[in-house]
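To begin, one chain is listed below as structure tokens, in the form predicted on its own.
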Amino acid sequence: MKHLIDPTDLTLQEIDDILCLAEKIMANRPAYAEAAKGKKLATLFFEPSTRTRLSFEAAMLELGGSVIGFSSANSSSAAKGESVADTARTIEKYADIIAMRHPKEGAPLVASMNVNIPVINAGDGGHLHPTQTLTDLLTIKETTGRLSDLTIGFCGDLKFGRTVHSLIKQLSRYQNMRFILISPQELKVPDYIKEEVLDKNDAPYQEVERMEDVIGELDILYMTRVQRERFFNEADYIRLKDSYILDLEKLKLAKEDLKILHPLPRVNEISVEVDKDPRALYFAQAEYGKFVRMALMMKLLGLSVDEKDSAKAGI
């Protein structure tokens, strides 16, 4: 494992390795605390971003690293037309590793190709966003004790999506998956997604266009954004940006013990009503993102922690 492009780069025994990790630094933060020490992460970020750059930058200095980099792409030389793999070559001489969002697909493979530390995929365009992936799996494994035997909904921009992409991918490995996917039919699912995912590894699958016909049915329910700036038509963006939001009396259909989860920014799609409904989980989720992203790179860089050692030191 040396980079994380793609949530399936990793094999399911990696995943519940970091997983594990994870949990393993949730229950006792202070043995993690100098585990990076001495290592730099660069957050090369080319479009916007809040929770995730945030919790890689808060994830690298809780293990005692540093962080260097920048938060759009106006402030960096691609400015001045310098290619992305000229920017991941230069970045390589100042740290050790590099967690990179650009709007263009593809681009963190493109700089993971030209450098010999690892690069995390921190979201590129529509396509994927692998650790936003291992967020999810944490908070459902978290929260449900399992990562099997479930239903999940996915509900609202699922063409441009590329978190609904990449859990999509990640959760389709495991046993017993039902997925439902809620959308107008301009935001479907795309198809290579359904006939190289879904189909693929024999996951049940339906398309509907009415949360609350299925609401009901569902253990998890994954809202998204209808995000604008996926659009080329602002009048497509327009009608389309409220056709479902999740209020308390959609949730009276659903069962007590439903999950819901929301990658954010939230616009409008869930009620703030919601918010202090127990089983919603989208603010629990960005913490989980937090201590996710500690163990992955704390896994690629190679690092490790005897825990034994750190509490006899009075760690």
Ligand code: CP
Contents of the next structure:
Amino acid sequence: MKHLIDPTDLTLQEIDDILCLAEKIMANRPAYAEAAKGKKLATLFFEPSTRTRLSFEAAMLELGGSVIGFSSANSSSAAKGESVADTARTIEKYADIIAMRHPKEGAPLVASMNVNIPVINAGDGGHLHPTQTLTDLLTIKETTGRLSDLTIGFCGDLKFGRTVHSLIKQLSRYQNMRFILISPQELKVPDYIKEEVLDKNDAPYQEVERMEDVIGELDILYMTRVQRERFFNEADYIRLKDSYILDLEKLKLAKEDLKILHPLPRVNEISVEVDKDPRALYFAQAEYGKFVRMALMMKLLGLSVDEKDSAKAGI
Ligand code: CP
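Mind sharing the form predicted together with this ligand? What's above is the form predicted on its own.
Entire complex below, previous chain first.
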């Protein structure tokens, strides 16, 4: 395991190991406080981020390591025309591991092909977001107790939403998962996800336009925002942006044990009144993201901790 560019770079066993390590970290945080002592993470974010960048940075700091990086293309030499490959080859001299977000699909892959340190895709254009997927898996596992036998509704911008593409790719590898894809016609899941992922894995799915028609069948409702930054035409964005608004009235139709996830940021698609409902998990989900990134970086850097030794040493 060297880079994480696509969720399928990891075997199901490797993913299970990462989730189990995240659970151990959550249960005994002091034992991991020096796990990455002396290690440096570089966060190379060519696109805006709150959760991914800061949870990566918090994760490395909580492991006792340190962090360097930039949070926009304009504050790096990309603004002067430097290539992704040259940036990565330079950062390799300064850091032990890279987390990269970039508006161009495939940019983290290019970085990974040019360095000998692990590169993690922290979101590439409308393509994939594998560490959000690990976050979502940990949230689902912790709150339902399983990663099988679930009906999952994805709602909103399923065309441009990289978190959706990544999570469908991963969940379709588990047993007895059923997918309900809720979107306007213009924002449907791309054909390659249906043909190369869902059909290939024999994962049952249906496409619908009205959330109210299917919300009662769902174990998980994965809400997403309409991705303004990926639209070519502002008028289309304005027309589609409020296609779905989850409110308490619609939630009356849902199961009592529904889990509502959202990768965040939220715009209008979940009314704030829903936040108090025990089924709303999206802020807990953001916290799981830090623990799963701690576990991922430990695995990619080949780090381990003997919890008994840590306890003896008083760490
Ligand atoms: N979920 C997610 O990727 O959030 P940010 O864009 O804030 O990192």
